[in-house]
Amino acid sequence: MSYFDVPKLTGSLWKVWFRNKDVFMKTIIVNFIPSFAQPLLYLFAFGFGVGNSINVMEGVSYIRFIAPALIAFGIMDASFFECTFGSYVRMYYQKTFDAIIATPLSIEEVIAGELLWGATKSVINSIIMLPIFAIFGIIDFPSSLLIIPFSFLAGLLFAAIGMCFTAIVPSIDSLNYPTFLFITPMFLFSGTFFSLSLMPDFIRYFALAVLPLTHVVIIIRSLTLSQPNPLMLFSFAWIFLATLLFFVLSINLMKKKLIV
């Protein structure tokens, strides 16, 4: 089996999505609170706290500079952790995957359904965060509304990357490594809290070449500020191609893990 074999999928994969949606709705209040509170905490701590010491960043107020980065982080956080810790619990502890695979659904469809649900969690997060930032008047409309459909694509990318880690780690505790060695560095060095132009060239080029959050931030910042970035098309193409690559790879890695 090649890691890049195109998976055979049918519309049945949405049954997995609906199953996860039903579980989510039963605990919607618990799921809503973190998505609502986290951006507010970062906004007050960095936007109003650090922002009082930084007047302008890339030609805009500091709070308007970091707002899109917080949205991008929320998109990444929702889908990545849903398809790492969430999927691992359903696979290993709850045996949900085993139960679903016993039905006519295939392994590929189960994993694809998980990925689509992870992307949906990113959409939910963006829908929650946009009104919060709108109340503070730090994002522009109507261009910011495009973040909602874009968050599905971006979320699918991080969901697929997360699922790749889920497929290769030996235990759930090992998922802490990609969190600290992949997610945290991206949060710091993807043009989130400061402009990439302030960094040494090798870090800037590395961020543009390797770190997916960099491209998500570029696009969302352009939308929230209504200022098209020359890199927008490149970033969108990077995200689209990377999503296709990791979507296929994650399904095949999980198929190998579950079959073995």
Second form
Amino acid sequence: MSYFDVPKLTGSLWKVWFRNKDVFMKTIIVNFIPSFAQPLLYLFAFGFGVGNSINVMEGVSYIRFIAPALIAFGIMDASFFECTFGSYVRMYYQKTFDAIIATPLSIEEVIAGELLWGATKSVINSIIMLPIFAIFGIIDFPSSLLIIPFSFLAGLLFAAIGMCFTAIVPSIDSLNYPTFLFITPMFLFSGTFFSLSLMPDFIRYFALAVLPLTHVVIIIRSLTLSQPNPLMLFSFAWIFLATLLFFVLSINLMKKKLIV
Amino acid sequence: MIEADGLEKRYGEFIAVDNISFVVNEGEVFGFLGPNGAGKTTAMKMIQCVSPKNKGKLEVFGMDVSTDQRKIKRLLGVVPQESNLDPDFSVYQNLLVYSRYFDIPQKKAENIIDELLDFVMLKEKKDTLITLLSGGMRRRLLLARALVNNPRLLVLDEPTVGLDPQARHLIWEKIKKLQSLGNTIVLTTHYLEEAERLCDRLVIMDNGKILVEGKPSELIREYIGTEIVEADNNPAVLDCLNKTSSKFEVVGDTIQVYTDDPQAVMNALLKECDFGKVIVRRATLEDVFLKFTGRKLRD
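Output block for the form predicted together with its partner chain, input the form predicted alone:
Everything in the complex follows now, all chains and molecules, and the chain you saw is the first one.
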């Protein structure tokens, strides 16, 4: 068994997606609050706080500069946490995966279903966030509507990366490491709150080479400002290939962990 | 129904199931007994197609567990050792979501679920969350869940562990009922009384190997005898028993004499020996079990 075996999947994987959707719908009100509140808090803190001392960043007002970064962060946050802490609880504490693989579904389909659900959480998050930013008039339409389909791909990327961590950590507490060492640096150094061009070269290249959020921000910023970034296609290709890679890798890692 | 030949499972250096062979026939209740770590659960997991075998043959419904997992699992009902009911859902939703995994259309599923909730007597708890159910109710729900797809074979891994006597008897009754309806059932258990009551045939495993196989009553007769005479362990009794041809064993401060004719043993002890107290009791599967697996404590 290698780390890059192509998983055998059937449409049954959507049953796992439906299971998670059903749980989500039971607590839908509670689920909406963080999606709503988080970007608003950041918007007030950075937009009106910091934004009053910084007038322009990369040629646009500071609040318009950070709006796409907050959307990108919301997309990452939703799927990454769904497929780390969320999946870990279902796998280890609730034994939900064990229960499902006793039915005709395979472990590959269970994990694929989890990943697609993680991506769906990102889409839900972007659908909740867009109207908030629209009300403030800091994102352009109709180009920003493309964020919704794009958030599925970006969400799937972070879901798959998260699932890899879920497969390799020894305990749920260890999931704090990827949060500190991966999510937090990305939150700060992916061209989010200040332009990458202000950074020393090595940080800029590092961000472009290995920080997925950098590419997500590039694309979303192009959409919210309706100004295509020259790197946009490169970023899209980067995200697409990385998603494919981590999707396959995460399924194989989980298979190795659970099928012994 | 199940056929295993030279089946083996390793975890690194450790051999969990070591070259076992057995056949489970249609319509019977077949038991796997053994101390902790004997390899029972591992054997169950291979039958359920969730743990791949390393060596040997294992066929369920005449299909290979390594290639036909999906087909086998479609016809299988599983009650796991540890509850893995979905705590995010109510009793009813647990069964409904589970029926989806078997492609059962919702309308049909609703009818099946109503019947099953009746069968396990959980109708009133339909809308209760799993966390609010007692241990016995959870087990019954697990049993109902295992029946959602109308399986041909039921795999029960310690179905009554941790239950009170009432709940245990109810599960036994349901297992008997299922057998009478034509189900084939494979179960593991630590409770030898349970195995003696339920199993048509069983194997006793230890250290990954099958030590003995047979019908409970025959195993008892063959290896122990129908009765056991227990006497105090003192040198005089030992001396006396050594002179006769009785089969006996010293267990702590008692001596157990295995016999089909307790009266004769009693008479011999009364006549010839200076004994303390003597008890005659029926031999049980537990005696067979301890004879084969020893009295050493397992972890």
